[in-house]
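Read the single chain below, which is given as structure tokens and is the form predicted on its own.
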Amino acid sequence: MKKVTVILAHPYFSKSNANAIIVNSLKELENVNLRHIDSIYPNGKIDIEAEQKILSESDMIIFQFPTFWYNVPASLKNWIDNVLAYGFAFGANGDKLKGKEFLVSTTIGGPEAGYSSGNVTIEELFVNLKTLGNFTGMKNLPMVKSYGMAFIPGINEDLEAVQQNAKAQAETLIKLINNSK
């Protein structure tokens, strides 16, 4: 059975509506190892060897996160910088991720219109993650994303719509997990 590792980066997970639904759906799968890096490493000091071992044993790696100011959360950037190191993910003997499937899944608080009509698309915004996948020899799968995912009283008060979109995103992820390789 394929081993899937989900790297969840969400510093405010206890207040999450969308990511909580997505993650709880993925946790129901027996082959999924969820790594909430903000909980595991609240001080930002990552056990690099442990994380690298887990990735080495994985067939698929998923980054799950809310988009923060057109970027990944700082904890994910810190994790990438430390774990995907020379000699592990690239460079001399750095082939430990080669051939693994890589999927980026993000929730975006704002509407899709905020990422078009003159602005960059989410895919363009996260071309760095696609490049990361290519550079480390992983197979990039299509990005999974949802817009309008912030429940903010007075601005976006349709919690039910956020929850339905999160469930749909979780279903898409589950299909990709079950139908890949």
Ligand SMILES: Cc1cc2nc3c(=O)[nH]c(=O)nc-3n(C[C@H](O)[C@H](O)[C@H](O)COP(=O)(O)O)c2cc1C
Contents of the next structure:
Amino acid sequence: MKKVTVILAHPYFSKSNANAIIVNSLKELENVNLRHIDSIYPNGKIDIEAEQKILSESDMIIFQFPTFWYNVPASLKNWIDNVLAYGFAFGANGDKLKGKEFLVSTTIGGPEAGYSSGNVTIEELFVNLKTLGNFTGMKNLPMVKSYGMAFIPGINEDLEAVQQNAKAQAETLIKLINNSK
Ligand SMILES: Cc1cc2nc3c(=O)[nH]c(=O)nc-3n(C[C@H](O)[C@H](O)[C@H](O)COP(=O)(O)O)c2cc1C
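Previous: the form predicted on its own; requested now: the form predicted together with this ligand:
Once more the chain from above appears, this time first in line as the rest of the complex follows.
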């Protein structure tokens, strides 16, 4: 059975509405290894060898995170910078990610209108991760995302919509996990 590793980056996960619903669904799958990097490495000091071993043994790698300032959370950037090292992800003998499926899944606080009709789209924002996938020889799957996911009392109070969108995002991910390869 295909091995799936989900790298979850969320610095205040205990307060999460959206990502919590998504990963709680994903971790029900027996072939999913969920790794919440902020809780595994609260001080940001990554066990690089351990992470690389897990990635080497995975067939599919998913980055799951809330979009923060049009980017990945700092914990994920730290993880990327440390784990995807020379000799592992690129450079001499750096072919350990080659051929693996790579999926980027994010929740976005703002409405879809802020990322369409002439605005920078989410795919354009995260072209860096697509390039990362290409550069390391992984097979990029289409991004999975949902908008309007910030529950902020007084601003966006529709918690039910956030929860519904999160469930739909989880279902999309589960289909992609089950259908690919
Ligand atoms: C520090 C910070 C930066 C954020 N930046 C953005 C942003 O650039 N664009 C956006 O649409 N939402 C932004 N948001 C909203 C989050 O994306 C949203 O709250 C999150 O996806 C909801 O997921 P959760 O319930 O799992 O926390 C930001 C939130 C925080 C805390």
